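In the form predicted on its own, a lone chain appears below as structure tokens.
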Amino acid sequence: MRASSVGLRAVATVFLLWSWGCGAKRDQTTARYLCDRTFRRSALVASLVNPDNAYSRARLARYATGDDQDWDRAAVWNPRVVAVGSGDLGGRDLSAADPGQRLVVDPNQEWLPDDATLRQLGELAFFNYPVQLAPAFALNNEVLARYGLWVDARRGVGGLVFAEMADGTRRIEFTCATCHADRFGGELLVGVPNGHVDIGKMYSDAGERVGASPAASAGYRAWGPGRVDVTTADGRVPERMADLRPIRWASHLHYDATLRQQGVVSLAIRIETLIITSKNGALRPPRIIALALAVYLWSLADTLPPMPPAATAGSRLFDEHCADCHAGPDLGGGPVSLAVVGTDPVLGRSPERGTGAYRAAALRGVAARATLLHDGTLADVSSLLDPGRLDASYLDGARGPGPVRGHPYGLKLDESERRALVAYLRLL
């Protein structure tokens, strides 16, 4: 039996042993998320920064409305799954694949497990819950290298799972770990943005095989590694995959600060609706899965490196030049107007999710990110603080030759000061 299947059965058993009703007093907020539609609706409305963009309008029209359009009426997506392992890379006959196990016994449960059990389920879901159907591709090492999918002895291959469809067939699906885990320093880091996976190339290649238009294929291919568009239908606004490790401390969610984070429930609703829209509104996750994922993501803050020593040259420069926007336990902040940030404003102005601002990025863990800025234009903090990136002759931007404008802070430091600040940032 696969280790992943054993884990699924273990969690299901624990869930049956540790349960409280919706009236549990120990955590009324999370219990009400599971049980109380009116509470969920109020939490959604309170989280929306700009209720007039398309992201907000879709959720206001469909989330916890109680009418015929309510996403609650969608079928619950709780398939049997098996993680793709390194032993599957020689190709696999999916018709004979192990059907696996479901992550939860009762997809409509309205009882609240204890925190440790929620985190355990959330970790399992991070690597095993099928979030989005993957394009059809072969399972071999050449393909993995082509698309930048990681391989890990413990966690499997690229966060991919075999999921059982409604008709009994099995397809490969992405999980959270496909985009939010990557190998760094010889180990798999959980929650970091995957700077190597090229989801756009997967879609482009698949589209070309089935006769998609050249324009559509070129649009997906333009994403490049480490970027994905979960906002627009045509994929025209790709953004850098997010670092989820500091998310517990974030005041806002999304690069353009679309949502206020008012506790773990705000994040659970964001996860729940993300999965619903990735399934075109036809399927919804078990709500306990969305809550467990949110609880697990919050726990990832504990995996970040400890804060480096204060009173160094780099820390003093940070306090002088960066701390106005990058503060708090995540060294991040709330929305900053597009005019002040000065970087590419397309996402912040988009009718889909635009708010007219970008949130100040959390700098805890910044050294493990393959690219920086919301669109992944710059490679690292050294590039960010390089004054040469403002020149027309600059060649190192990920979007092609030319200047990478915006975020001018720290660019006027002398070379030794920049080195000290970069060294400090890489310790965060």
Second form
Amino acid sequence: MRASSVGLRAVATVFLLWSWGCGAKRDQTTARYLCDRTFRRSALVASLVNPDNAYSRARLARYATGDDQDWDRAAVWNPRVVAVGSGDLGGRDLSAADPGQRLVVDPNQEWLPDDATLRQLGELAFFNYPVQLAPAFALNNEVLARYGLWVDARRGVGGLVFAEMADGTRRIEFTCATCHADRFGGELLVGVPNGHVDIGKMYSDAGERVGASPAASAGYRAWGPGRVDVTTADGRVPERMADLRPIRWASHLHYDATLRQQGVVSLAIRIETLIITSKNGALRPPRIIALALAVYLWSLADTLPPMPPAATAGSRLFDEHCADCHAGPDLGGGPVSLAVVGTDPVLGRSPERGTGAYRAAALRGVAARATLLHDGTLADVSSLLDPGRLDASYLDGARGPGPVRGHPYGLKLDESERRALVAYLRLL
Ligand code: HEC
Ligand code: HEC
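Switch from the form predicted on its own to the form predicted in complex with ligand HEC and print that structure.
Below is the whole assembly, all chains and molecules, this chain first.
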């Protein structure tokens, strides 16, 4: 038996042994998220920054409405799953394979485990909960290399799982770990943006993507590794995968600050509705899984490197030129209007998600990101501070030749100041 299925069994047992009623902990906001629809509705409404974009409108029409449009009426998606392991490369007869385990025993559960148990369930779900159907592909080493999927002795292959469909067949699905984990310095780092996985190439090879318009296929190849369009149906606005490690401190969620993060519940609602929309509104996760994922993501801040010493040349330059926007424990901040920051405004203006602003990115952990900016157009902090990137002849952009405009801060520093600031940023 593989390590992952041993883990699943242990947690299923823990959950069977647990029981206390919803009423007992009603005062806790996390319990109210599980039990109280009116509370969930008001938490959603309070989190939406621009109630008029399509992201907000879809949620206002379907989330905790109590009428016959309510996503609560969708079937609960809690299939048996098995993590794809390196033993599965080279083809596997799925009809004879172990069908795996469900992540939770009672998908309609309304009782609240303690934080440590929730985190444990969240970690399992991060690597095992099937969030999005993968296009069909064979499992072998050439395919892994072609699509940039990671292999890890403990965590398996690319965050992929075999999930049991309603008709009993097994299909490969992505988990959170497909996009939000990557190999870095010889180990798998959890929460970092995956800079290698090329999901656009998977879609364009397979000629399929659930929920996409037929016109979309042309755009997929332009995504390149480490980017996905989570905004539009036609795939024209790819974004870099997000770094989830500093999320506990974020005042707003998403690059374009579509949501205020008011406690762990707004993150749980964001995750719950992400899963529902990636299942086209037909399925929803057990709510305890969305909550457990949110609690787990909040714990990832503890895996960031410690803050480097203050009062160095680099930290002083940072305080002088950067700290107006990048502050607090994550060295991030709230929305900055598109006109001020000046980076590519297409996402920030999109009718789907736009709010007219980009959030000041959290800089803790920035060294482990394969690319920078919401659209992943720069390779690293030294190119961000290179004034040459504004020129039409710039060649070093992460998406090919051409200028990368906006975010003009620090471009006037001299060579030695730039070196000192870059060295500081790399320690964050
Ligand atoms: C197919 C790739 C993909 C998968 C699978 C995926 N995400 Fe993401 N995720 C993204 C991208 C791209 C973004 C950036 C969107 C943005 O922030 O505007 C993102 C953003 C986020 C954010 C917002 C981060 C921030 O900085 O505000 C959270 C939270 C998140 N994802 C959680 C999850 C969880 C939990 C799962 C699993 C249930 C998951 N994601 C699965 C691609 C993915
Ligand atoms: C006026 C506010 C403001 C100032 C000042 C500012 N930034 Fe930013 N920064 C932002 C915003 C907004 C973004 C997100 C832009 C985007 O994604 O398009 C950002 C993004 C970044 C990123 C990309 C991080 C990532 O993961 O994509 C880095 C690195 C960064 N800033 C470093 C700095 C440094 C270094 C300075 C000082 C020299 C600085 N910033 C000054 C607002 C600011």
